[in-house]
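Form predicted on its own, single chain, as structure tokens, below.
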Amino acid sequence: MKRILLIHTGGTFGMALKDGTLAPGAFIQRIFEFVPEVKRIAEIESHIVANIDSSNIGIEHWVKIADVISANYDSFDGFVITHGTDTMTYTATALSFMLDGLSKPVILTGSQRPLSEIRTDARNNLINAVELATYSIPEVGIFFNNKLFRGNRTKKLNIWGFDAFDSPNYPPLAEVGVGIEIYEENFLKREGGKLNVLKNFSDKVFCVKIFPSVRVNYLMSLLNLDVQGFVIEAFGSGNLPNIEGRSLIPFIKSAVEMNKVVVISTQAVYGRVDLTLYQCGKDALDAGALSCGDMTTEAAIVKLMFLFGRYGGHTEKVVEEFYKPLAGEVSF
């Protein structure tokens, strides 16, 4: 029987109803009581990294999770991480960059309703995540609502339905129905080797969402801060205001001249950034901005955090690596 390590971080999955609100509870110790079926799938051990709302997850938690995986890597066949949905995509993306040389499944899952509730999606998500973790899937994935996605390609799109996540620009890695369909052709092609955990991240990254009539002087004031990299969530295929009085091009030029990195993502869910398609995007490209391609905004943010953490102030190296897929997060 395969051995799976269940790593708990908190979130709705392990919460209990208290005084009309959801509060963290010690449900990780009662998983077998609520879902005894998982004992028939694998031999499971658990490790609690945290028991917090995922809104409070940060770099230090990513490092702790990676350390637990590294310390137990040779003793288990796969890893399942129960995590709150709000920042699950960020954690999955970070782990995909950190776990260099990964050859085993690392699957994040959670739920929209607590495991203790009668009408919950937690049971289905946990059972299937554990079973998929017994397969040879060398990916950091997110399992939700009968689909396994590459973690760094996902977005949380629904706060109401059980189909909380989707992977807009990349197909699923697996689907669960009457049977289990594994799509090996969608797996990341990794070179064999020993697991190497890369832990350094920088928090000197800032994301700006553009909207009509955004005041450029507000953005210019950000240049006085110690931000190393900016992610600008633009319109459509990467378009930004470029007319006099509203143009963001001077901001981009100034940032680049100050040795900062500016990358352009999109507010659209499906499709990719193409800064050559319209003049509004081409002006940003000519000013020194980078295109996110079909990368999600979440992946772009974490990728900059990771690259600046790894290469420090070597901006040219960060720019060079940004255009390379590190863990299948983008298709340039």
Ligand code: ASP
The other form holds:
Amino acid sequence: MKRILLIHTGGTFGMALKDGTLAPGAFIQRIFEFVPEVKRIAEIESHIVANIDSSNIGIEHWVKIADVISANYDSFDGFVITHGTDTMTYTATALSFMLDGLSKPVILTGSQRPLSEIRTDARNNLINAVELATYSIPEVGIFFNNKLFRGNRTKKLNIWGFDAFDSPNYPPLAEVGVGIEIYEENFLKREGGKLNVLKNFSDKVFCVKIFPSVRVNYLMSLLNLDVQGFVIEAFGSGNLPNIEGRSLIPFIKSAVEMNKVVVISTQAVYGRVDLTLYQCGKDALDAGALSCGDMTTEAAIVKLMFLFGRYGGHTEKVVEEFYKPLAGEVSF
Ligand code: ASP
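Alternative state: the form predicted together with this ligand, after the form predicted on its own:
Following is the full complex, with the preceding chain placed first.
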């Protein structure tokens, strides 16, 4: 029987109804009472890293999870992480960058309704995540609503429906129906190697979503802070205001002159940023901004945090690495 380590971090999955709001409860201890059948799929041990709403997850939790995986890497065949849906994408993306040389499945899952409720999606998600973690899938994935996605390609798109996640620009890694379909052709082609955990992140990264009439002086004031990298979530294919009085180009120029990195992602969900398509993107490119291609804004933020953590103030190295896929988060 395969051995799976279940790592709990919190989220709705293990919450209990308290005073009308969902609060983290001591629920996980009772997980095997609610889903005893997982023990028929694999030999399971559990480890609780935290029991919090995922809005409170930060770099220190990413590091703790990676440490638990690394300490138990040789003794288990796969890892399942129960996590709140709100920031699951960020954690999955961070782990995909941290777990260099990964050759075993690391699958995050959670639920829209707690495990204790009759009409819960937690049972289905947990059972299938555990089952998929017994397969040879060398990826950090998110399993939700019968699909396994590459985690760093996902977005939380639904608050109400059971299909909380989608992977707009990359096909699923597996699907579950009557049977289990594994799409090996979509797996990362990694050179097998030893697991090497890269733990440094910088939190000196900031994300700005633009909108019509956004005040440029607000952005300019951000330049006085110690931000190392900006993600600008722009319009469409990466377009920004570029006319007199509205233009964001002076902001980009000044940031680049100050040795900061500016990357452009998009507010659109599907498709890729192309800064050569319109003058409103071309001016940003000429000012020194980088294109996120088909990377999500979430992946771009975590990638900058990771690259600045790894390369410190070596902006040129950060720029060079930003254009390389680290764990299949982008296809240029
Ligand atoms: N607020 C919860 C969390 O992310 C939502 C969920 O788990 O679905 O922890």
